[in-house]
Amino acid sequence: MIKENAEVVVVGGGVIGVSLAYGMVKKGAKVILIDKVDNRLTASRGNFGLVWFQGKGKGMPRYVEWCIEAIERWPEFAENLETETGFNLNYEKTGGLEICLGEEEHQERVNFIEEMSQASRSGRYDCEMISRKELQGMLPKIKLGKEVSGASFCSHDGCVNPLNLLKAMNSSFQQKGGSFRPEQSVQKIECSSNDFKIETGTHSFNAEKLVIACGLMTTKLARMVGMKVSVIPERGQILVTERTSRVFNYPTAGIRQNYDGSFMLGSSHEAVGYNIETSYEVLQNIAKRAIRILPSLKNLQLIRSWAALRVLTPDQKPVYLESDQYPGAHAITSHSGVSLASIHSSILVEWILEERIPLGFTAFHPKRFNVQEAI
């Protein structure tokens, strides 16, 4: 068995694990990043690529602030990664839309923004409603469907190429001296007073600190070091069209036009366990809604579709936890790994390496679920 030592071992080669490992080597830490054997269409490789704020944070004002801070860091974060690696992240901060069909959806969106404003610490939520006329004015090159009643707009929102983001962070991590060990599935974790031993089928890794950020495997591995972190899978499906001229300049949660001109359409929210098969009925519904919003999409050929699994906590907000039983072991999970990459690679790294606890950080502790259950 091959033995390796490091200051930190990060388990999980998706966007969260890589962003943490990348941030740690920038701080000078000796880091080994390990990833599992099977990486088929994980959340990091199958997502929509949104760097997104609107719609997030209901019931947790601290998460709203966390998202804003992450997005404010994104331009510099993206620029640094591109300079370090030469990868083009195709990051655009144009602002984003949530387009409403019919008056009922429009009113639901109005109510949501008002509720979020009232719950926020500042008394406002950085998202505004716009009329159908205003929306059409923002999209002069494409005609809206007759059912479109308006939209919400958030200037913080944007999008990125998620695959290039993942590649760039991993590339920079290794350039800066980090060690990447793919095809390593963790079988056992042993804890002592001053280190952790992580065993796979072929390797044994020793480290002073351990970070578990491995998506749907987080629950199982966190339990090995005395932490209870509940996550469940949710399937999302996406369609991609042929390339065409750029006519849609603002991403939405269900429609975005890529830098190459293709449209991405999605996405569904399905409780189907670990099934990553695509479903004709679901894909058809995704396409139908997109065409109701932008009728000209019906003229484009569909060239690709896929399904991937989101990783969700019970309230769909992040969990950041250090083990009480085995200090130095951390568990990190969030379904907003792309949007939060800038803050995961900075503030979260300082928490792990230097024990610098961010203000209001207890909001992200999983004990909040026990409180909810008691109520």
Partner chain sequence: MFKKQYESHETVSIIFEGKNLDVEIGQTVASALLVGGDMVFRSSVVSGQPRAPYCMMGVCFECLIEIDGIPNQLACMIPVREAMKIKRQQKNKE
Contents of the next structure:
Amino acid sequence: MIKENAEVVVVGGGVIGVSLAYGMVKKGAKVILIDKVDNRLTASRGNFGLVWFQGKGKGMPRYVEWCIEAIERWPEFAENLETETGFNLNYEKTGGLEICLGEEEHQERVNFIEEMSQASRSGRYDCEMISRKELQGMLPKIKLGKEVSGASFCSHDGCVNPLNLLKAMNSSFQQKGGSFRPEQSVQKIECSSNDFKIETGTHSFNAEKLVIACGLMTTKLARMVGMKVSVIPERGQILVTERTSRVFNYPTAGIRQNYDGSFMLGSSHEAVGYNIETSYEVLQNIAKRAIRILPSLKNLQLIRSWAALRVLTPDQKPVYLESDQYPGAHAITSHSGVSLASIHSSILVEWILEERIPLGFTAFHPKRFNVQEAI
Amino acid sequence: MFKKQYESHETVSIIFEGKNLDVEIGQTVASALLVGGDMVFRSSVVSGQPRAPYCMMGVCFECLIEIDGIPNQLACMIPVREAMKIKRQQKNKE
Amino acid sequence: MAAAITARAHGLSVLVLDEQPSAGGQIFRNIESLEATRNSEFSKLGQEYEFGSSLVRRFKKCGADYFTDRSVWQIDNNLQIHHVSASASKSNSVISHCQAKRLLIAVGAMERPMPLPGWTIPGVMPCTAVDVLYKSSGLIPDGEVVLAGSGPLLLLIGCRLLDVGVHVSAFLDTSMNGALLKALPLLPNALRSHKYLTRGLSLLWKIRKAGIPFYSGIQNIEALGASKLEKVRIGKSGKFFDVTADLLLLHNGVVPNVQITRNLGCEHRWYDVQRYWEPIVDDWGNTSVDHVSIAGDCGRVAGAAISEVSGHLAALETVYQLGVISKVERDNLSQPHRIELARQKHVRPFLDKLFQPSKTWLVPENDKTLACRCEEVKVSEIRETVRMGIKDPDSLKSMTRCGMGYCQARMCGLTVSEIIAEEKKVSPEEIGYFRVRSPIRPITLGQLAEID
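If the one shown is the form predicted alone, what is the structure of the form predicted together with the partner chain?
The complete assembly is shown below, putting the previous chain first.
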């Protein structure tokens, strides 16, 4: 059994765990980041790479503000990370589209945007509807399908290469002295009055603070330190085509063209438990919708497809929680680990290390679910 | 690079990079283009380095070439047809 | 072909989907047309070709529905099989579907990729590529040819090139400690007289007699040239020298093509002697996935004769599983095949051992070598990523793009398992392989969406 000590142990090498660990070493903390053995089905590796604002936070104004702040921090966050590592994140903040097919979808989107912007307290909900004609004007190099009726456009939105993001944060974390310990599966957590002992089959880690940010495993591990956090998997499937010349310069929730010219198409929402197979029907539906929006995609070859599991809380918004029973133990989970990486690595790190609690932070406490249940 | 060991029986005419070539019927685009001349079919999408057919059996995807305006076709699997227009592929232009 | 013949003989309805334009697979490629139009060359290809020709004739007459030019790109769990033309202009070929009760995979083997510096330069090819060009189009190399590698196929193809007057300027033997020459005469008589080996010996003798410079114990090979191959740099015992060449033909043995069995989730194991993955099967070719069996070189690579027998056996099992014959009938009918199998098989372990690929050519020493040709990922990048703490191939793929390109990791999969295993000082068995997702072959979005 190898013994190691640190100020903080972060459990979870996905985008959330790594962004926290990265942010903490930047603050000078001694951090050990541990990750599990099998990373095949994680959202961090299988996501669409959107740095996204529009549509997020319905019903929780504090989350809308949180997202805006994250998005505003992104350009600087990306620049620092690129400077530190020399990796190219391919981060682009072009504004993002949600394209509608037919009048019904268009009207639904109009209503949604209206509702969101009224609910947002600060009036910073910056998202507008554009007509089909305006949309075609923004995309001069590619012809829209007949059914396209318009889109919502949000200037905050953008995209990033999520794999390079993960790699860059991990690399910078290690460069700055952080210890990355992969292939560790946590078997036991012992809590005493002033520290935590985390045991895996081969290692024993000691730390004053503990952060649990391990996606779908969060529920199980949080329970070990007296926290109740419930998350469920939701499968999403993604297709990637061959490279072609750059013709589509705005990311959308279902179609985006990568820096290398390949198109990424997504994405499904399926409650199928821990199954990460792709399925013919779903891939076919994704392809059908993409072709209805951009007919010329039909000649592009599909090279890869995959499925990964989103990590969803009951209201699909983040949970940031410190254990009452064992202060110093934190559980963190969110579906939007990429979009929020900038704020997780800064403000959330200050909360964990320095106990600086952001204004209105209780909104992210899971007790909100109990309240809803009570009603 | 390669030469034909015997006279062609029956030929079709294809157009490679704007030039007419008479090639034997029944063979693939890759084998037709490997006779004489240089072998370069495309440039790599990553570095732009020249690439040529490799495995000749549909495994390696090195022989990708533009046929009748459609890029990334497997030249080692596709038979030649009369009046087929074939072009080398260059690394993606912006 | 063998499996279809046997299955049809028992009245099954059989659909054969072949990616190639004509029957014969890789070994008997283009055999019908060769026999019909280039008879003089056909006779040069040897006795096996006569046998192949009779197999094709029986296959064509057996009554199976035979479709050439069909690529399977997706197989659903319920054995719904989706296929598409392998060659038609990709925008105008429609997907076809069929529903099977049993699936037999007989996709054969492929050459083991032999990564070395410069192996993407035009003019470097695996040796079977030349065989394909010869058999299908009557093409032969023009200029100076260097042969490099290990394995019986390289000898065979080398001799065929000599027969047709190709100029071979060097033969670089990379087999383990140059064992090839020394080992053969030392064999027990029983083995030495086996036709595989006597043939191997005569091939070797022929190459020696032709006066071709023959180098054993090669440690480095590097292909040099800009837009085409110009020379091959050879390293032996710390010394380097160059040979001018127009064509460098590589060969480091053949490995099962596991793309489909991996995609289906069949269990595989690591065959350490020949260092490849093979699906785990029982004596009848059944894989770990229900109703799916394999035959031929997409399992343990064993050549044409054993492949044929395995096809008959897998078909008898299929006939039995579908309730047409009893278990006893299956066992009785399989007797002659079992005897033939035993006769053919006894030399294989020795051959596998003799032509064991040496480590130098599995894990490139030169860090600049591209492991992944499509995305141009260097060996050094893989090593660095492993040192960052990544162990499984799928995570490595997401970190480096290695295996994300057109070939869908067919060309880098084995190399990746080998490099990670070496870094971690474990067997590739512990490292595993990429998860192979659909599409098994690229198809267009239009084909997928079934939109014209």
